[in-house]
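Take a look at this single chain, the form predicted alone, given in structure tokens.
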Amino acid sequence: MGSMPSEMLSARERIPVSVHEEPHDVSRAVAREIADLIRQREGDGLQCVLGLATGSTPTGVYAELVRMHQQEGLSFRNVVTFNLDEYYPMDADAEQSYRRFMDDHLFDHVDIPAGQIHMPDGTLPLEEVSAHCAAYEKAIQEAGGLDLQLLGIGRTGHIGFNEPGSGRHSVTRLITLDNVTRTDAAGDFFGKHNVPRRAITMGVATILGARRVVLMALGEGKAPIVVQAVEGDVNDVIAASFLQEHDNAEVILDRAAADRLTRYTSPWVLGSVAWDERVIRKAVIWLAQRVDKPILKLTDEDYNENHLQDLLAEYGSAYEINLRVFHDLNGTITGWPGGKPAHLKLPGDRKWPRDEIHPKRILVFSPHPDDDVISMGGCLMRLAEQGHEVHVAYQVSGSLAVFDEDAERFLEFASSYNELFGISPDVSGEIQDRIAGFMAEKRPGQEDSDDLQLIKREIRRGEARAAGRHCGIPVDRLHFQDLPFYDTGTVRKKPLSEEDILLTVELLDRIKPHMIFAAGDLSDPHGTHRVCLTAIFEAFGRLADHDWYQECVVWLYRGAWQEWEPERIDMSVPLSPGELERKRMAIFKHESQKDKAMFPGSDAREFWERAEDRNRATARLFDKLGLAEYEAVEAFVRWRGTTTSL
């Protein structure tokens, strides 16, 4: 879309914003700034005082700093650190402890002296917390103040744990966590009921006291709160908005997190843009929604009065632009997602990729054992009904999303089954007792035993088989990859490995699909979906010279929370009321996931409700734009070889 002059952006963006295409670009940029500051302060014979953050967002920064230390000689001997926050109460060695997080990701891998590390103490008796907070503030001042404070941002707009209502002059203190924050942390604690209700956090004033503040945000899930913090008014409901009052603050985003900024949602409001096909479609859909008209009813006046004079001048008339976008968007709609057989084609039917092959071998990658039916269940059933050889690859076991009580119910069934059919309990009874004993003594967030992981994995497999049968997929075409990066027994995963990639390469080369569907949901830049997608892309690179791959078509679907923006959609599969009902029943087969509203990024509704709301919202949008009226629509984007093409 081209770059906007800084004076135009500043009219909307009240904090300086830098946008990088990918998360790793953001991490490297921030790590380089920190490394340069450390070296500069060392050259001046001074300590470098850093305020550090935890969570998934800065992990890439810490990984890059560790690499610089190990490969480039970056020393941390002159670094003093103060961490933003810690849950309360929280043992320092607990899986969810921020002290353990920092040790695992940074401190244990660099040469920082232990006495120069400062963390809020979540182990203190309540009556000592206030004095500890005052001492923490004093220690920051005695160190000379923070040279640089690194921040992430929560869905409530919190920085640190400064929840809505935190004032401009707040300092380090004990705070009660917002319900949304506790919901987002539920996955780390194996259930919201295990998440602490309080935390110790630096205050807004403490953060603003830093000489330099860098706020990072990654992934489209952060986009709604980022735009409020950057373009909205300063207010104590969104603590991050106070950064507008800092004279050396910067927000550094990946492209997904920046997606709601005006420079991307409606750049024509800020100035001239380059009018390519996607931008034209985006502008016309935006205009139709803004003036509440179908596309074909937009007038020259609508374009002129709503910042689109340049588009109108370039293409001559609203009539021509309207027809162009209407036919383009209408052409994405098909009831034949695998392509229509030649003998059924009608004059004027759109040609779809690989139409000449029917039936096709189709491989659907599902990160978890339920993403296939949640995100594209209607399309999945349509593909099976239309005679294609459909395979589904469940990339991870999904065992971490099974609660202990579901495993306990499974064990009780196994015991009753043995008793019912007179099967000796000599072996099975010992296993059941061992697992039951472990669960009875298990601490919140503790790693599952190997036995318990196997039980939970089998629960997810059984549910996936039931959903697959419901969709018309034979069980022998369901592939459980169990990629090793996932199965750690804890929320913290291993990095993507060569083994993960080779398992993906082997499956692809064995099936040799004509068409692939994969989850392109990038809401969490460090989450399972992104890692699974990276494994697929890495596998594609290994297979680039294979004839079958060079002819393969790749479609990307979204997860349960968000749909592709309409200007990006390349294929829209409409669903009838009956098909939507069948999709719901397929989701219901995943019974152990009925309580997933307790996991990160979710709201109070079940997955099936969110999926249906999303599909119906797409159908309503099409209807308002003047296209055919459907009950629901599943949308897909064609992958054209690069992540930037998303």
Contents of the next structure:
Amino acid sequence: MGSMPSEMLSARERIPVSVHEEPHDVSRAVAREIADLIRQREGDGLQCVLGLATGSTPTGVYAELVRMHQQEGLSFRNVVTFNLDEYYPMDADAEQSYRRFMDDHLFDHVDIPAGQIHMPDGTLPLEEVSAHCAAYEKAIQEAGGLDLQLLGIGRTGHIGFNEPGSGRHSVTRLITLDNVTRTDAAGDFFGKHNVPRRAITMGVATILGARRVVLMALGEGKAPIVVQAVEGDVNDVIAASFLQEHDNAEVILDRAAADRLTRYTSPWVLGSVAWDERVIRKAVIWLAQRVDKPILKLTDEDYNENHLQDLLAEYGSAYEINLRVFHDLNGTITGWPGGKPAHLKLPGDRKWPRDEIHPKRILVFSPHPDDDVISMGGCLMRLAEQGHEVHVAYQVSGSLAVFDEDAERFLEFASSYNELFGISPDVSGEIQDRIAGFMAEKRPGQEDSDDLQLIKREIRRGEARAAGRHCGIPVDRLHFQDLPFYDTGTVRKKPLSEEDILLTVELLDRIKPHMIFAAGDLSDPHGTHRVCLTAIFEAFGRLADHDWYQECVVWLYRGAWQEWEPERIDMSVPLSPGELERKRMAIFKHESQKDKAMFPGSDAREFWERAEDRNRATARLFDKLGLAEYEAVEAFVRWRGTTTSL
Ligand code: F6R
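Let's compare: the form predicted alone is above, so bring in the form predicted together with fructose -6-phosphate (F6R).
The next block holds the full complex; its first chain is the one shown before.
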């Protein structure tokens, strides 16, 4: 929408918004602004007072600042920091403490003097907290106020931990965390029950007191709350909406987090747009839903009365546009996701990429051991049934998502098995005692011992094998990659390394697939899917001149957390009621994941329920648009070679 005049955008957007394509572009832009400010204040002989945030969003900013310190001589000697918040109660060195987070990501790697770092103190007895909060406010004032406050945004719209109900005039105080926020933190604490109920946070007034406020948001998971904060009314249910009242606040987003802004959902409402196939499809689906009619019944008046005069003028009549979009969408539907063999083709059947090869070698990348069946279980079963050589690569072990109790049950089973069959009961008893002893002493969030990690990994492997068998994929075509970036034993992952990429290159080059399916679902809570996809793209880069790769077709699936937007779908695979049931059974094989209601974004429903809801919703949409009526539909986007096409 680069060509749109900015006053048009601001008709809906009530805070200045910048959108960058990729998350790392956002991090770099924010880090550059902070570095410039630090240098400018230093040049003026002044301290630079920064308000800092924790969470997944600013980690890229801190990494970039550390890089600038190490490589470009950016100094933090004149920087004074005040962090937004801390859980209460919380030991400063606990794995989940924000103090520890800041040390790990920034303070330990730069030259900031320890006395210039301020964080709310989660270790104080309750009766001292309110005086501490008042002193925190005073310290900010005495430092001359905040030059810049960096913010993330929670799914409740919180900034800091100013949960719904926090007023415009609130200051630093103890607050009770919202249920959604505690759910979102559950992964870090290995269970919601371990998440503290309270936190100390700067107030809305404290934040608005900063001379400059930068709110960052990344990923499609943030899109719904971002649009409310930016385009909605100011209200105390969404604390971030108060930024509309600040005269120097900016919201900096990646494309995914910006996706629900009017400038992307219905830009034609704001002004003229460039009509390409995707925009036309999007506009027509939008119109059909808005006037509640199937595509083929949309009239000239519907277009004219709903901001689509330009489109109508350009293409002449509703009839023409309707037919074009109807056929375009209808053409995405196929029951043959790997292509239809020539002898079964009917006259008029659409040509699909690499149709001529049948059967194909197909490689499905599944970030965790259950993403394949959750997101494309129906398609997977069809591919196997239709005779293709289907391989699945499980990219990470998924051991982190197994509860200790489940590991305990399997340990008991292993030792009874050994006992029953007289297999070295002494050794197995010893191992069981060692692991049980570790679990008894384990603190929430503490890294698992090596044995325990192995057991959890095996549990997930067994489940993936059971699901694979159910889908008709032989065990020797299941590849457990155990990419090393994941196996840290804690929710904090290592960065993607050369080893991860080489393992992926090696697998791809061994199988030489004609077709690949990969998870384009980037909003999983700990960013694992994003890293897994990067590993694949990096590997593609290394394989670019291989003949097999040049002809390889790549499909991206979603579904574990989000579904593809309908205007982006390139292939729709319908599922009958029976197939949907078989898909559910495949998901059920992942028993250890049966209750993931504790994880972010899961809204208390289990994976199979959410997968079915999404597949049914796509089918319902097609039905409402006047296409065929199916029980459920799995959707895919063709990857055409750039990350920005996601
Ligand atoms: C962190 C903070 C919170 C987070 C918000 C988003 O200090 O105060 O407001 O910014 O919860 O968290 P992430 O970035 O993890 O999505």
